[in-house]
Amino acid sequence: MDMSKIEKPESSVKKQYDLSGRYIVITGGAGFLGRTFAEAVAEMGGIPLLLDINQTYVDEAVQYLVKKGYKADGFEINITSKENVRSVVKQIAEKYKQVHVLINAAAFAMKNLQEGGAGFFAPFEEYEQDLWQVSIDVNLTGTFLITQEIGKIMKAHKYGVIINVASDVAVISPDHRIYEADARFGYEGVPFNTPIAYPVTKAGILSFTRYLATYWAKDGIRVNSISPAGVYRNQDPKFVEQLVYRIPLGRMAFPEELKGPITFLASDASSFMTGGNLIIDGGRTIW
């Protein structure tokens, strides 16, 4: 290969985190991370599509996105429906004829659930096997099929960057003791745990985002992932501290923390970047 005819990226590293102009689908985007990732990509000048299950929390997201300055706009889906996700995708292509980026965070959680919450949090050997397919259902086939259709528009113009959102207990195992009472710290326990369905579909996910990033990489088109450790949210203050000790930062995430990889991978930044995994964990998975 002559690489003297390939084109060389920016040398102002503020002109490679530019996102300016650019097109950015995000699944889940109503949500707690999916909004954090909006927020960072319209920060940079990025306009994000905010993908969502219920249009009302939808309309919430881009008026707050709105209400700072920033352009956006956002599509009720069901991204477990191929017909529907055929349908909002053919949408987008039409109104803003080209997307540059696809950010999958939507997952699967207990507030999804119309009825049956009580057995999100139950045992292995008692989980419901309904749990287990909602999670593959939404985490594994619906990164599938908006992926598949995003990723026809992005092979159409030669140019496309895909992240998927995975999670640190993808990588290790979720540590269950977190989870249990422990009298020596006057720790009475929580009453939820990791279920077994979430940490084998964001493994699924690595492989995913592995297997496409060789698949199209001829096409221009880049995939990587990110696997972040748990994120504040006021936790339990106990449970905050049964997690932090297996931390060696000795602390969770905050939101704002996020926003730099993503933007990273979004951007031209991460251009010679394609099937790895940015471990955002303060540094939990190499104990």
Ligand SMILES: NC(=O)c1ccc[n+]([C@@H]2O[C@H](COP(=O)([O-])OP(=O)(O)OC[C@H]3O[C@@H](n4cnc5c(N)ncnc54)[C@H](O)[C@@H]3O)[C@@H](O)[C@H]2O)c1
The other form holds:
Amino acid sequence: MDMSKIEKPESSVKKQYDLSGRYIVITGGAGFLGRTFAEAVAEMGGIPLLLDINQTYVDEAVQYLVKKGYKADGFEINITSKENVRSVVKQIAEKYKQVHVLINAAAFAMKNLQEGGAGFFAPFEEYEQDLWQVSIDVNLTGTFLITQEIGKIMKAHKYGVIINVASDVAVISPDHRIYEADARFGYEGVPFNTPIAYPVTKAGILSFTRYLATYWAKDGIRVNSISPAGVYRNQDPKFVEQLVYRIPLGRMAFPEELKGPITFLASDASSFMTGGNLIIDGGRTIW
Ligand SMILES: NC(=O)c1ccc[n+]([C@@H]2O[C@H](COP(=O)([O-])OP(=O)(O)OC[C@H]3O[C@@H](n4cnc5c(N)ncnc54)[C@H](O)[C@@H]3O)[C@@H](O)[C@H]2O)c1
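Would you mind giving the form predicted together with the named molecule, to go alongside the form predicted on its own above?
What follows is the whole complex; the chain from before opens it.
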């Protein structure tokens, strides 16, 4: 092997983590964790380009970053529409030429599920096919469509980093008991649960990650995922008690605790990592 053709990594770890001048597309960028990821990469010098389904929320999220002195931009998108994805990515390519990092954080997640109504929390035996389909469309098909288009830009530049946001329940099953009443603890249960499509799509994201990691390895594109466990977001304290009982560190995550992992994966600090799944779960998945 001709070693002279292999690019040596930057030796300073500070420089390895630096994201200066990198354009970083974040789907679900106006969402709860999307905003945290955007702030993290902006703090490291990157320029987040936020993509989300609602222009008002996109504008708010961009303004928040701009007010803090960071560069940022935003685009309204519905990642489930091939035409819409193509047209938005075309605008991004014309304006910025290169996309260095893609963070796939958009998902039909808990907030959407709760707003979607009780049907999303129906028992498995009664679960409506169209509600199952909604999660498949956003979490898998949407991720597929945007990655396809951004991947073309990355391939042309022979450089790219993709981070897919999975979940602890991509690795383990949800523990259904945390939602159910339990008289022993005076726990009345909660009116929601983790519907089957969520962990199934998130497990699919791990396979999507591994497939593209090997497929694009020769093109300079690295593909990894992160699997966070539950993040604090004003959940019912009784529910939190049930959940944290299952987490060795005895608590949920603070959103800030995902800033380090996302920066590590987005930057050249993780230059020898591809196809991996970084689990950030306080130990939730180890017992
Ligand atoms: N919050 C947690 O505890 C947690 C834990 C593990 C994994 N995750 C994952 O992290 C990611 C972000 O979750 P979150 O908690 O910030 O949820 P969130 O609902 O706040 O953010 C998701 C964002 O995706 C956007 N979105 C949904 N459908 C879309 C579409 N068709 N086109 C474009 N955008 C669309 C939503 O508008 C929203 O802003 C998700 O992939 C979620 O599954 C979250």
